[in-house]
Structure formats: C-alpha cells, structure tokens
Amino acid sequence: MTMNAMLNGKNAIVTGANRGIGLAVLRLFAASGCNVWACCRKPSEAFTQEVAQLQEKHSVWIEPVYFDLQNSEEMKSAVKLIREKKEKVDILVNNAGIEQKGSLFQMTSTEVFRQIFEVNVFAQIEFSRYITNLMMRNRSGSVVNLISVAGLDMTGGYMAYSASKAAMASVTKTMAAELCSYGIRVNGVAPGIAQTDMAMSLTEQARENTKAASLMQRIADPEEIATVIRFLASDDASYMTGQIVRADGGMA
C-alpha cells in the first residue's frame, strides 16, 4: 500500500476541518482516498472552497457538518445528519477544541475552568459516545484524540488547558479498555507548539520558550502532526491501543 493510498475508502469524522490541525487532516485523509464528514462550528465561504477543491482532486466526498460542541441539541442534530449518510464510520478524530489565556491559576476564574472542560472534555466524550455506538455495530473502528504535551507535562500558566488535556489522555486510555472488545482502537496524539491559530494566540516568549524546551528548536507544521494521526487512524497501527503518542519535536 502507497502513503497516498493509506486510508482509501475509509470514511471518517474529523472535528475542527477548517483550521490548524484538523485542515491538515482533511487535506492529508482526502490525499490518502478517504472520506471525510468534516466538522466545524460556522460555515465559511474559504471552507465551501476548500472541500469542493478537494472533492474534486482527490475524487471524495466531503460533507461540511456544522454544530457548536457547546450546544448539546446541535450536537445531535449533527450526528442525525452523518447517520443519515448511511455510510460506515471508520475513523474519528477528535480534533476540536478552545485554549486558554495564559494566568497563573490563582488568576483563572472557575467559570473559565468550567469553558475549557465543557468544551476540551466534556463535548469529546459525548460526541465519541455518539460516534462510537455507529462503530459498535460494525464492531470495528478507529478514534483519535489530539491531547497536548501540556497535558503531559508541568506547564505554569495554562492549569484549565493542561488539566483539561490531562482529563483527555486520561479519557483515551479508559475508552481503549472499554471499547477494544468492539474492535475499536483508542489512541492520542500529543502535539508541542504548531503553526495554528491557537498557537499563535500564545505570547511571544511562550512560544520562544516552547520551542527552546524542544530538540528540534523549531514549531511544527500541522501537517507534521497530521501524519502522525493518519498513521494511528489506518490499518497500519492496527496494533495499537490506548497509547499517547509525543509528536514534540523532541521535548520529553
């Protein structure tokens, strides 16, 4: 099997496909055969673009499903669309998710606390309960949670990030003990610092100090953390399961 041909004639869900990290996976599944139920909160004239451009490169179909994580009826109302398809569902990648302002914790409201877990934790697991009943029934399936090495390790100034993170990694691993029976693999990726939006939101020195914590001395790419969730999503890891695997550019 070529790279390009990794995931051909899968089909997956990927949450947050208009920006950062979950477009370089639209882009990479739909280079590698696969179709893709692409999720994000608001449609965009740039994103209506882009999924008729890859549709038509790489000879999928796309569908654009729009629902706010933080809205449960929305939520729902998304998953009755992607059922409707009546397609298998191969793959999710939990990619969506809000960051935080950096403070000291001290400084960090309960109601910011409450945000970032409703969005980073809580929305995951009700959308992955959803999605993995679809694959339950085809007893086969593979999920992918973006983590972060801020919930991996010590991060001073960022405690309702990382420990929403942490929960995350958590999550990952009791979902691959609960689910393996069903033929569902449950892994993360752990990014560093990458060129998105919400990396960007960071300060100056955050990011200098990022990138100095790391081997590499550099920020990734997001299509460098794409590869590492194509691989742990095909076949090709089919010995894997409830593993967080470190794309850091060499921070541990």
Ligand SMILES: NC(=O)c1ccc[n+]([C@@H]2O[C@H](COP(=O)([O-])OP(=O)(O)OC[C@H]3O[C@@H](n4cnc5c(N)ncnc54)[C@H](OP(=O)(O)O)[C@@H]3O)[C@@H](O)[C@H]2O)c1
Contents of the next structure:
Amino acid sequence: MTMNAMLNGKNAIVTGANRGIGLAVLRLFAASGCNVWACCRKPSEAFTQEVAQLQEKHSVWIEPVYFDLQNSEEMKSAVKLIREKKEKVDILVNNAGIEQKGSLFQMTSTEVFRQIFEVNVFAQIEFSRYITNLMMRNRSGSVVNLISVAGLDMTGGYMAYSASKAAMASVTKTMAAELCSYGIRVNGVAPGIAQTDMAMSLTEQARENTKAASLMQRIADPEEIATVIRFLASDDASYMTGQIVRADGGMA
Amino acid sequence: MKMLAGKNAVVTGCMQGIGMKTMEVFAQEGANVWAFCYQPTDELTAKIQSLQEECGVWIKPLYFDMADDEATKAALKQVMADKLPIDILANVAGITHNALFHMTSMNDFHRVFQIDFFAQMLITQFITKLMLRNRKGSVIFISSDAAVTGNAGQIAYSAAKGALISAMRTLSAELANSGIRVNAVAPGVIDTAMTQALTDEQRDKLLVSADIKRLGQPEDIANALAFLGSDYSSYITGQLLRVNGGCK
Ligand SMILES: NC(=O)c1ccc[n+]([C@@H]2O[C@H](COP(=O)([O-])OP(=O)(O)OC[C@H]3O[C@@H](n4cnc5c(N)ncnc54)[C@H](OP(=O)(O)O)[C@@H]3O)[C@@H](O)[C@H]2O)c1
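Please move on to the form predicted together with this ligand, as the form predicted on its own is already shown.
So here's everything in the complex, that chain up top.
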C-alpha cells in the first residue's frame, strides 16, 4: 500500500480541524484519499478556503461540522448531520483540546480543573460514544485520541492539563477493551511538543524544558504528529489497539 | 509516492516468517534490500526474483549463520563494499527457546543470547557506523510482549528480548544527535513457524489476553516496521511499539 493512498476511500471525523495538529491531520488525510468531516467551533473565511482547496486538489469531500465540544446540544446536532450523510464512519480523531495556563497544583482552582476536564475528557467521551455507536453498526472503526507526554510523565506546573490527558490514556485503554469485539480499535498518540498555538502558549521556560528533555532537541512539526495519527488510523495498524504511541523526539 | 521510495534497507532473518514479509513489504514500498538469511531456499529465491521484477527494486540476499561472528562480519563487509547509503536496519532475525527456568541450561542461554542479542549488536554496530556518515537512519529491533509482561516457559528468550529494549533505549540516546532513530516493535503472538512451536494450550492462553481475538500476522509486524523505518515516524525515537492485538 503506498502511503499516499493509505486511507483511500475511508471517511474520517477530525475534531479541532481548523488549526494546529488537527489542521495538519485534515491536510494529510485529504492527501491520503480520505473524506473528512472537519469539526471546528466556528466558520471562518480562511477555513472555508482551505477546505475548498483540499477538496479540489485531492478529489475527496470535506464537510465542515461546526460545534463547541462544551455544548451538548450543538454536539447532538453535529452527530445528526454526520449521520444524515449516510456514509460509513471509519475513523475518529479526537484532537480538539485545551491547555491550561501554567500554574502549580496549589494555585489551580477547582474551577480550572473542571473546565479542562469538561473539554479534554467528558466531551471526548460523549462525542466518542455517539460516533463509536455508528461504528458499531458497521463492526469496524479506528479511534485515535490525542494524549500528551504530560499525561504520562509527571512534571510539575500543568496539573489539570496533565491529569486530563492521563485520564484519556486510561479511557483509551478501556474503550479499546470494550469496543474490540465490535471491530473497533482505539489507540492514542502522545506528542511531546509540536509547533502549534498551544505549544506557543506555554511559558518559554516550559517549552525549552520539554525540548531539552528530548533526545532530538527540537520541537515537532504538526505534520510529524499527523503521520503517526494516520498510521494508527489506517489498516496498517490493524493489530494494534489500546496502545499509546509516543511521538516525543525521544523522551522516555 | 511509496512509503520507502529510494531507501536502502538491511533486513535480517529473511528466510521466513516476519523477516520474509518485511522484505516483501519494504520492496513493495520502494526500498532496495540487503536480505540477510540463514541459507537459500527455493521459496526465498523465487520470492526475491518476483519482487525485484514486480517492484523495480534490487534485493541482494546474503547467506550466513548469525551464530558465527566471522561469517556475520564477512556479510557486513559485503554490504560496506557496495558503498551505498543505508537508511534502514530492521533486525528481525531471532530464535526462541521454550523451557522453564530450571530446565534451561547455560548453553541454551548462550545460544539464544548469541542470536537474539549479541549478533544484533554486532550487525547494528557495523550498520550504524555507515549510517553515521550520512547522519541519518532508522534502526528497528524486534522485541516481544514476553519481554514486557514475562512469559512462563520462555526465560532465555524473554530475557534477551528485554535486553534488546534496554539496548534500544541506550542506542537511541547515543545516536539521536547524529540523526539516527532507534525503536523497537514488540509483537504479541504472531502466526509464524516460531509460534507453531508452541503447544495449542500455550497459544490459546496467550490469545486470552489479546483484545483482538486472532493471531497477529507477519504483515502486521512488517507494516509497523515500514512505518518506523519511514520518514513518517521522524519524531519517534527510543520507543517500543506494541503490536499485540491489545494484550496488556
Ligand atoms: N502542540 C503540542 O505540543 C501538543 C502536545 C501534546 C498534546 N497535544 C494535544 O494535541 C491536540 C491538538 O493540539 P494543538 O496543539 O493542535 O492545539 P491548538 O493549536 O490549540 O488547537 C486546538 C484545537 O482544538 C479546538 N478546540 C478547543 N476547545 C474546543 C471546544 N470547546 N470545542 C471545539 N473545539 C475546540 C480549537 O478550536 P478553536 O480554534 O475554535 O479554538 C482548535 O481547533 C490537543 O488535544 C492537545 O492537547 C498537543
């Protein structure tokens, strides 16, 4: 199978597709022959153009789906829209997420905890429940969750974010165990640090520390995370489930 | 574009099973291959012939016994003599030994470690020295689930495969700033001659812990090796990729 046709004829749902890693995934998937429901919060001129260009260039369909992960009603309408297309859903990439302003455990209010978990955990589970329900009918599917090395290695300063990602690592494994008999694989990618708005919002110090902790001593391009997501989403990884793959430039 | 277009790869253990499948997938993805094998077989020769024609790549078989360091060195010198850049080393060759701890002689330990560890170090030393010249490359070892979770009745094998994980991590640290990535794949129970040596009972027991209720196929591992060998894993080093159908 050549890489560019790696997802030929498949249909994927990608959340947070308008920027950062999600946008890199959208571009790579389209270039790999995959149709995409591109989920993001709000329409924008730039995104509409991007979608039009990708569709034309790669002869795939890309359907923007607008909803806020924090809004259950919007999410339900989004799922309805996806269902009404009457196309098989092969892949779900749970990419959208939020980070936390760096603060120590003692300084992190429960409010902040709740907000981070709302988006990074509860909304992911809720959305996955709807979508894997569709996948179950076809008895096949592949889910890729965005974890983070922050959720696997314990470092100080971003506790709410790290804990939310650790929870998702656990969710990934449980989902894998429960959904396997329906032919659905569930895996996670744990990036180190990738050049996106999110990484830029970290303190300079935190960014430098993460970079210094990696053998490669550099920050990843979002594309380098997207290619790992594509591998796990594809049939090339058909015997992998419940795994968290670290793309971290060599940290642990 | 093919995943490994224009790359040159060394694959060990090409005589059968995962190694042969890896050679096949690499060739199909556009890589030229030095295929290390124990000895020629009609099946292998025919396979190499047809892959070369079908994929437009070259495949050079080199026959030697990894138990013999001198023979291994001679084969490596032949690779060196080709004076070509080497992009990928897939250390696939390995042997298993099924016996309980108290039934495993020191001789058995030495025999298993020779193939599953020492010979791999020797080959990797040679090949990474060549990779250093180009300041890039990808080295992949095959460890095993047995090394991670332990497996009663496979002490020598699981210990050697555990040593490989540790060597992989050290090597990834030593070679990262030379542009060489080092990773390993840990297969679960794969349907090859090696697992056919297990009793039905042993095999069934192993499958109980897998979520995906089937034996892995050589292709499952070969695809993972192709991914780790390719530039699509350019930010991955020092990792153990478990391809095991979801065993814990
Ligand atoms: N970059 C890294 O270094 C890194 C490292 C480890 C893990 N990750 C993980 O990778 C994923 C993507 O990160 P990134 O760096 O690409 O982040 P990013 O550039 O900040 O983009 C985040 C995306 O998530 C969307 N999003 C956030 N909250 C949302 C909500 N309530 N509803 C719907 N969409 C929402 C954003 O939409 P808007 O544009 O509308 O805000 C945006 O598309 C995240 O899960 C992150 O935790 C990233």
